[in-house]
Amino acid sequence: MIERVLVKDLAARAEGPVTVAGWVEKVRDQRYVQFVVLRDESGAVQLVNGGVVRELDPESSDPKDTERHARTTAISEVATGSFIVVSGELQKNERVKLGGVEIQIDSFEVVSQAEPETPVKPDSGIDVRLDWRFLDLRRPEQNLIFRVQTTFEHALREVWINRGFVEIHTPKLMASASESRAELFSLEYFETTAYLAQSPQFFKQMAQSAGFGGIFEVGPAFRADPSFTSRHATEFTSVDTEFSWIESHEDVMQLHEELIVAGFSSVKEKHGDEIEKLFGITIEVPSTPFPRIPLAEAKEIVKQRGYEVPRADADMDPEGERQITAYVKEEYGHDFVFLTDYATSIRPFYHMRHADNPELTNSYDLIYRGTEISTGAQREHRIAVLEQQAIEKGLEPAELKFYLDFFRHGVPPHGGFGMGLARVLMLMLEQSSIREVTYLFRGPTRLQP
């Protein structure tokens, strides 16, 4: 491995010599001073060759002349991109504004040349940058995002793991539709055809009848969905979490922030400062609880302020779920809220009712900034009940014997959530659509890279 410092430790080091290695982000090629603006996956800094040999003199039999003249040639022609390693003399200035610091370059190696036109320029639109996303990602801000993203997911994992949660890994071939007929992905699979799963559901449930307690999996899921919205892709990250022993769904929301406070409070600590430099925002912790509205209520709230959801049975739409946010902030000061008591005709058969109503159920969805992220419930365990809500559904019980079979042997209260990651960090950086924090898109007409 090339012994190399990273560019975030420079600053704390004695001046003196020093290894970097990164791409090349700018070159200054002046007639007595060279400058290169090397950039590594911690930040960027400024490379200064001041021994320029233009033209080798003939006369001169010094070695030193002749390395001068070799690095000067090469800086000349090393194209933006390019990898390169260099050693020299870390010096201290408060002058340079890439950290107070710079290196004197003694060598200068290129190890692997870039072409000279790069197909990214600064104003290249999302579909270029998509279609070149190992350029794209060399930027700080999305070098920034996917650290935003590791730090998110770790703050969560510690809160699972301290509650003594599992992490799992479901299978995401299915040998049947799981939640739903709709939108799914098939693939011929030997003789038979499977399906990719929409969502880890059934296996967090399975987990439960095997006595696991608390779960969570960060995985892929699958939706066949034709949209070309901003928040929509084919394939996305699901953050899944479900665990036993609740009373109701305000158990679940009990959790989902507790998750979602710790994962904030990570970022803002670790990154708030660089994101407040390179997207120009705050990160804001949310307080708790989070307010709590039932959907009902909700659609009210949005009527008296002059819209209405087109239809009285039908889930908050987008523009609801803007008109509701901004209600929340308005009255509550908070950028969250859950809508909660869903009617039984919008949920799935497997989410538990209203002991005294049976026209709505323990459920709710998240709100965040006008999106929803995230659905949440407390699962129905009983499997005579659980029954007859499939046949209610339309759905014939020996389609769902396997995952039937979980209750018929003994299964304790349960509940959990399902949350899109990318939908969480594109609200949490404010940025316009979940291609710009997703590693690799994909949707209706992105397949590659």
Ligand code: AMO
Contents of the next structure:
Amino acid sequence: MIERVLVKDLAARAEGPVTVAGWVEKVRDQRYVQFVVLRDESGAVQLVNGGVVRELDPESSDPKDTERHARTTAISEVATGSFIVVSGELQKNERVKLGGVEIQIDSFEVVSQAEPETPVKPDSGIDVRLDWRFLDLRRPEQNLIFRVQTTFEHALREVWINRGFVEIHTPKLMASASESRAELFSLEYFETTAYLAQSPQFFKQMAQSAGFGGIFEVGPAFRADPSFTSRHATEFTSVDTEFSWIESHEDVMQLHEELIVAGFSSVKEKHGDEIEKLFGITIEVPSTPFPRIPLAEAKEIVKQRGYEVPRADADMDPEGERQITAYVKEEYGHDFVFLTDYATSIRPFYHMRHADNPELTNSYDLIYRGTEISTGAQREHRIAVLEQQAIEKGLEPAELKFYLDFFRHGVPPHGGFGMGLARVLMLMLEQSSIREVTYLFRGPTRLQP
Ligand code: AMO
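Please supply the coordinates for the form predicted together with the named molecule, as a counterpart to the form predicted on its own shown previously.
Below is the entire complex, every chain and molecule, led by the chain shown above.
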């Protein structure tokens, strides 16, 4: 390893020799002094070259002059974006806005020279930025987004692990659809056709039949969704969990709340100040319990506010979600709301129905700041009922045999949810699109890089 100090650790260090490495963010090449702003993954620092020698005196035989001349030239010629290793004297200087320290350069090595023109400009639009995603990701805001994501996922994992849940990795190549047949990617698979998993739904339920008790998976999901909205991707990271011995979807919502609170608390604690500085927003850890409103009631509330969800038997539409969010904010001061008890007609066959009303399911959607981030439910575990529900939905039991078999050899009551990771981050950090918070976005017209 090249011995280097991370920029974030410089302020706490004593003055003296130090080596830093990163890329050139800016150069100010003045007559008698040169300034370079070096950025690494942890921050930016000012480097100063006071020993500027523009031209070598042919009479001089002082090797120091030759060295200074070479350094001056290297700094004059270095393009922004180049990766450099710099050694020098760390000095405290309160007048330096960038962290109150600077480094007087002794040696300046260009490890990898960038081309002089950078294709991403400060005012470049999202498409150019995504074309050059690796350059876009050098921005401190982008770097922060992925550190926030790491912290958020870690906090969720801690909750699951403390509860004794098992992490699983389910296959993404499947022989059948895992949600509806719409939005299904198919591909040639030797002599047959395979489908890309839309959700780990069936396999996370299988773990309940396997007696795992509780499981989680953070992995890719694929949807051949042709839309260009700010919240849809054709490939996204799905945060999934499933666990046994629940009594209703209420148990699933309680775990969901616990996970969200753990994730938000950890993000606030670790990155709250930086988020405030870079995005100008304060992370709010939601209080529990989150408000719960049955879907039918939510539609009534929205109607009274002057907006009617177009079809009575339909899911909330985006405007309905915004309206109910505004209501919840006014009434409960809360950013989250569970819409519960969705109609059977708009839920998949595997959702358990109310014991006293087969028109309603033991299910919910979690809405955060006006956008659906999750779907959760208690599952139907009684094979005869499950099979009947599949037939009612027009599914062919023979095609689902492998799944239905999970329920023929004993299975505990269970439930779980799936949550779009990018949607949570987008809304938490008040970003305009999941493109901003997805490492490499995939949409109908984007397959590269
Ligand atoms: P659902 O289809 O509602 O439920 O998906 C769960 C969550 O995944 C996210 N999501 C998406 N994110 C980005 N782009 C997309 N095209 C996209 N589609 C879905 C959303 C959504 O709330 N098996 C069930 C979950 C369960 O019951 O456990 C399922 O997949 O945030």
